[in-house]
Structures are given as C-alpha cells and as structure tokens.
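Starting off, we have a lone chain in the form predicted alone, written out as structure tokens.
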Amino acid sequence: MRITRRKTFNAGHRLFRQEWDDIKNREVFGSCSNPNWHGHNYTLFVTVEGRVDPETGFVMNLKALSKLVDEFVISKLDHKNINLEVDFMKGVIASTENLAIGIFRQLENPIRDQGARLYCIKLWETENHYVEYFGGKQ
C-alpha cells in the first residue's frame, strides 16, 4: 500500500558552474542562470509504502510524515536560496533533479525509523515541469 502527503514551499536558485563563465552558462542553463537568481513555487509529493497496520489502519501516520517532512525538508527550503543556504545541496547544482535527489536522502531514514519505506519523491518546480525520484543509484 502506498500513501502520499502533498506539501509547497517557495525557493530560488540559480543553475550554473562555478567554473564556467556567465556565456557558457547562459548557452547550457539558459535564463535559469541569472546571475540575479529566479524563483519558483515548488509542489512536493512524499510517497511511503508499507503493510497497513490492523491497530491504525495506516501505512504510515500522516501527522507523522508530515511533521518530518517539514523537519528535514521544508523548514531547510522553504523561501530559502538553495544554492546558498541549504545544507543537503550544498556544491551541487541546484536542478529540480538534484533536489528531489537530495529531498529522498533526507527523508529515507527518518520515515524507515517511523517503520514505513520512503517510495518516491514527486517535485512540481512549474505546472509544465516535475521529476520523479524512486530513491535509486545516480
């Protein structure tokens, strides 16, 4: 059985290299390397799997999940530069790939201590644009 929460929050980034110069990165990244930044109201779906309990009836507490994904995700993000100040995305480029990336690793073992296994993250960075992150090796 799976169970998903839903949360938002807001961030900016900017995609670029560090050893690239401003041309370069305008050609790769495009206007989402403005060296002034730009941002994005994110959509961020957190799916768990696991044996619904017979006591409960849940897969996993919503109250629950969802105080650890603020915890360990939104608290770190939300109207945060991402490149600058969130300490799990720290020298990696700040796509909406490395994030739910980063988003899994930080939410994998708090929800497996809770007795349920994080099964995907779902980022929405525009109503045209999400990615998907089944927790598997890059």
Second form
6 protein chains.
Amino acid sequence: MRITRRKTFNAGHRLFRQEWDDIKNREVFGSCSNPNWHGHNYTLFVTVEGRVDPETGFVMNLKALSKLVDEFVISKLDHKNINLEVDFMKGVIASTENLAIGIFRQLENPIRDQGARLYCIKLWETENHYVEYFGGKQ
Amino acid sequence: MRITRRKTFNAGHRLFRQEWDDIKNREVFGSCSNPNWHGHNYTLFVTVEGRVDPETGFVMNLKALSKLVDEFVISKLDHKNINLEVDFMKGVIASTENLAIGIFRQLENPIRDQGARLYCIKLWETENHYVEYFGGKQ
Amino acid sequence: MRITRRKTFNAGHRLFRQEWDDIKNREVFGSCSNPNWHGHNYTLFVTVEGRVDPETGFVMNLKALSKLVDEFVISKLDHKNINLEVDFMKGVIASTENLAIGIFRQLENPIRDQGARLYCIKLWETENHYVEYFGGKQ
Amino acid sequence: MRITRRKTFNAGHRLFRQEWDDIKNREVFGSCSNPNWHGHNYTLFVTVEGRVDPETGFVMNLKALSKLVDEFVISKLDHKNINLEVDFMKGVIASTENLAIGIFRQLENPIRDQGARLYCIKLWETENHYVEYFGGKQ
Amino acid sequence: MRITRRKTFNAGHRLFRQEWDDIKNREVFGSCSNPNWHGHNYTLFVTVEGRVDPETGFVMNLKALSKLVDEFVISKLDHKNINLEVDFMKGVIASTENLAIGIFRQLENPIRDQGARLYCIKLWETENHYVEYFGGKQ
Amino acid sequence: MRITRRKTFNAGHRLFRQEWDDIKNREVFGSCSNPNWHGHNYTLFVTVEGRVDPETGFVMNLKALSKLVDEFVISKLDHKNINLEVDFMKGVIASTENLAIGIFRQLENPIRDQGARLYCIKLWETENHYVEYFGGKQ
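Output block for the form predicted in complex with another copy of the chain, input the form predicted alone:
Entire complex below, previous chain first.
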C-alpha cells in the first residue's frame, strides 16, 4: 500500500557549470543557463509505502507526513534560489534530477523514524516534464 | 500492457473508532472525525493488466470494464455514506487506504472472469493526496 | 483589473426540504437528498476588483485576501456539515447556488473594508459543474 | 464571439521597492521580496474579440495569434528575469497585475492590425491565483 | 446567478472550403485541412443564467440541463464526423467558432422552455484554445 | 532515475476489422467504429530511465528527447488519420494499446542511441482512460 502527498513550491535557479564559459553553458543548458536566473512552480509528490495500521486505517498519518515535508523540504525551497540558498543542493547542478535526489535524502530518515518507508519522489518542473527517484543508485 | 479507466464519485464519511472518545478521535483523526460527517469528490483509477488481443487490439473492452466498475463500486458508493451504507466497508475505518482495499476486492474477481488481471486501485480523496493498492498483503 | 484567489474545502451536505417527504425530495433532488449525507471537495474562486496601487503593484494584498477568506469562509465550512454547522447557511437549501450567495455575503464587507470590491464568487461542487454569483439580485 | 489562446512561460522575478529597506519590503511583499530572486511557471490566456469571418469561420487565425504572442510576449519573458531583462516592465513592480498590463499593451496594437480586438489578458502566477486585465483604466 | 455544466465529446472534422484547391486550403487552414480527417476531444461548458428558485435553491435543475445537452448536442456530435454527420453544421466551416454558434442555437430554446436563459457556450478544442459565444450577432 | 516528457497531438481514427461487417464492428467497437471517422486529443508521456550524468545533472537532455519524439512520433501522427496515414500503424487496429506499442517501437532505438533507455509509453486517449506499455511481450 502506498500513499502520496502533493505539495507545491516556487523557486529560482540556473543550470550552469562554473568551469564552463557562457557559450558552452548555453550550448548544453540552453536558456536555462540565463545568468540572471529564472524560476518555476514545482509540484512535488512524496510517496510512502507501508502496512495499513488496523487501528487507524492509515499507512502513515497524512498530517504528520505533511509536517515533515514542510519542515525538511518546503521551508528550505519555497521562494528561494536553489543554487545559492538551499543547503542540500550545494555543489550540484540545480537540475530537476538532482533536486529530486536531494529531496529524497532529506525525507528518507524522518519518514523511517515514523515507521514508514519513502518509496518515491516525483517532481514536476513544468507541465511538460517530471522526474521520479526511487532511492539507491541514481 | 496496462489499461486504466478513470471514474468519479461523491460520498460522505467520518474517521473515528467507536471505542475512543471524541477527544482521542480528534487527536488522531483531526477534523476528519467530525461527528456530523463531511465528504469528498473521489477520483478512482482502475488499472488492468493483460495481453493485447490481436483481434480487437484491446487488453480488455473498456465499455465492459466501465460497466463492472459501475456495478460493483460506483453504484455502492456514489452519494452514499461510506460508514453507514457501504456493505464492503462494514467494520473498518473509512480511510482512503481501506476504501482502496475494499474497491480492489470488489473488482478482483469480476475482472478475472473477463480474462484480465486487476493490477492497481489508485484513489484520490483530495487534490493533495491519493493511495495505491496492488492487492495481496496490505 | 481583477485578481482571483483559489481555495479548497471539503464538506458534507444534503439537499432536501423538511416539509416534503422522502419520495418528493428524491424526485426533485435525486441522490443528493440521501438522508445519511454525502459530501464534496469544493473549489472556490474569490475575485476582487480594484485599481492597481502604484506603490505595491497590487489590487489587494493576496496574503490579506487569503486570510480573510480563511477566517470568514474556510474555517466555517471545511470538514463541516453545511446543513447543521454553518451559521450563514441556516434556513436555506444547501445548494451550490445558495452556498455561493452565502460566501459572497460573508466576504463583501471585509473586502470593502480593505479598499477593494468583491466582484464574483465562483464555486465548483464537482468537476462537472460550478456556479457564479456577482452580488445583488440573485 | 471571443477566442482564447493559452501560452506558458517560465520567468524569475522579485517584488520590492528600491527606496524601501529589506525589512519594509519583507513586511509588504513577504517571501516574494527575496533578494536572490525566485520564479514561476506563468500561464497566459490571451482573449480576442471579433466577428466570425464567413469565409474562414475564424474570428482570427489562431496560428497568426500564436505567432504574435510568441513575438511580442513569450520571446521577451521566457526564461528571463522580469525585473532586469524585460523592456516593457522597466520601472514598475514585477507584480502579476503589472505584468498583465504590460502584456496587454504589447499585444493591443499588433492584434488590432490584424482586424481583431484584444479583449482580456488573464495571467496565472501559481495554481492559486490569477489576474485579469481588460484594458483602459487599471 | 449563473450555473455551468461541463460535458465532453469526441468528434472528427476537417477545415476546408470546397471551392478552394488543396494548396489554398492548406495555406489558410494548415494541417487542419487534411483531407483524411482528424479529430479532437472537445470540452463544452454550458452556462445558464436565472434567479434562484427559493423552493429548490436551484437556478435550473442540473439533471434536466444535463439531459437537454445530451439530447440536443452530445448525441449529435459524439464520435461523429462534424462535416458529414451533424445536421446543425451543414453548410458552414467546421471551426470551433461555428461549432459554438451551432451548439448555442441548439440549446437556446429548450433551455428557455425550462424557465432559464442560455448565457454562454464555451468550447475547448485543444488544451491551448477555446471560444466563447454569448448569442446575438457573432 | 526516470524522466518523463509530455507531448500532445490530435489525430483521427476508426476501430474496425475489414473482415467483419458493420453490425459486428459496432457490436465490438461501439461508436468508435463509425465509418466516417472521429478523433481525439492524445496526451503522450515518454518515460526514459538512466543514470544521472554528474557533469550535466541530466539523465538525458530534455531538448534532445523532445526533438526525437517530434521527429519519430508527433510529426507522423499530428493532424493525421491513424488508419490511413501512419506507417507504423499499418495492418493493426488503431486502438490506444496498439498505438502505444507502435510509439514505443518508434522511440526505443533512437533513445538507446543517446545512451538512455525507454522505460514506458503512457498514452491518454480521453480524460477517462490511458494505457501504459513497458516494452517486451505485450
């Protein structure tokens, strides 16, 4: 049994490698490498797996899950610059893939501490694409 | 190959345990334990798995699937009180998880009788959360 | 210039007239008259009209609008029984039309007090229908 | 008769007044005043009004309308910083309201040159709010 | 007070003028003039205006409205070829604009007979465009 | 890690077997067998699986993926008649299942040539149903 909580946040970012010049960055990352930043409305789906507790009928209390995601993810990302202000994104490209990995690692232990297992992070960056990360090797 | 049919229904419910008092119920279930009931627009996705019949190009005839879901699920839930009026929910908490399990059990055999296999019940209770049940241990 | 804030809430209700018997109620209101209640995920759009303040670029501060809607509408409706528990719905049928009128009247003055004008309440009850109320004669 | 074309773009921005300090900006604009920028997936609806041409059945050729919006609006906003890089937003707060006014003024004449009339700019900044501008006094 | 009912249907069509050759048709209508037909999932919003009946709380009974739309519109369009099989589209280009006008005329009188007034037909042909027709001169 | 690109296209089709008469075709395929064709707005989700390249943060460059899908799928299907004009659909029923298989086979090798692996084709034909094909036996 899996249960999924949807969350949204807005953030700014830029895709680029500091060791590349602007031409190389634009070649690889296109308009996403704009040095003046741009941003997105991200939509996040956090999926948790576990047994149904016969006493509550819940895999995990959704209010508790919501609170964890707010504390460990949304409060760090919402209205922030992903490249400059998000501790768990330091040193990696601010791609949707890396952001999903970072969010997974933020939530893995806090969810385990509540007796459930984080199954998947699904992250939409625009209405036209999303990534899914299931933990383990990337 | 999997094929999925979407359905919607509206129902009323309340999350509570009769052996708990109102304070304990509110502590665990929050505003969902309101004794005067509340309700939701549920969105249901029924996913069926099978081989493609070379004669029809279908895994399963969608009109037949739709009819089964209407007969075994929607007619029993739509505009009903899940706690009081739904036979397959008697004796369990009216959580989204238990509702998905109940729906799965309603459909498993009728779909098998038509030569396909019920793969997953996905059930949205609000735009912010859904559950997925794949059969077997919960 | 108009600005619109979306909000969601879940509630229970029943459509019926006490002076009619069950047969007459079912004839007029169909399955919506179920005596055991049912409910919906409502989606509310509050539209406010005004001049753009050149200092802020805002018709009205959205956080302030959001707070008003939460205080005067959402806190009174969310996870509630519209027939039994909502003061501004006492004595009227709990139809989407009457609910939109009730919400309009709740918000009209508080929004005027902040220097803007409530233009329209748009209320979805299911994905298949919504009502719009613009104030004045119904 | 009105016809509407939907478009999307992503951009970065910040809400602030240079003559105010950070505390005052945060008081009025909240987390939207973050000096490190953030951004959104904007959804734009351009509504044009006119008579139906009996020869084509069109109010206005949608491909032509789409091309105008791309040339005068999307190419100037997509993956850009609204405060720093968008000529028609110079000197105003980068609010959704002002952005809708700016887009209206960009499109008003090019659409009139094609024999139709720009009726409304509707602009969603998040899934929870949008503005509508109909021209004339703001 | 306005109330709106959403409906969907699928149909095939082609945009072309018989007196034009293929080159001229392709120039004006683009790929929509494909002689082998193509089609769409149309989404229709029928908006009705009226006073709220104090006895029922309704502007118009939604089940009755739904039945009218099914009888006068959906049954004539769903899984049909708009150019060849739809009586009220004979002799006009199968554009979204003309389809909205045709649907309006189909529904105007039947809705008036039930004591309400058809206010607007809104018709989406793709997720990227829709038309709105309010009756009277086109 | 999986990344998914959404695409849309409109097409016409008809479900029927030439060796069956109209009555048998209508019995099995219902109104989808209309000899005058009808059509849909299809929504396609192409999911690719792979390791995250540490240099770019990408599983696969989305612009490259988008270009492949346009070249091998969208250009062949958009505004086309699936039965008559699509080379990779010759000789099979134009069902959603067979269309998903055809699209999978179109994309499998081009995506492998770019170092990633096509994981799934998900194809919506209406808002009420979709199919998923993962390759291999159908």
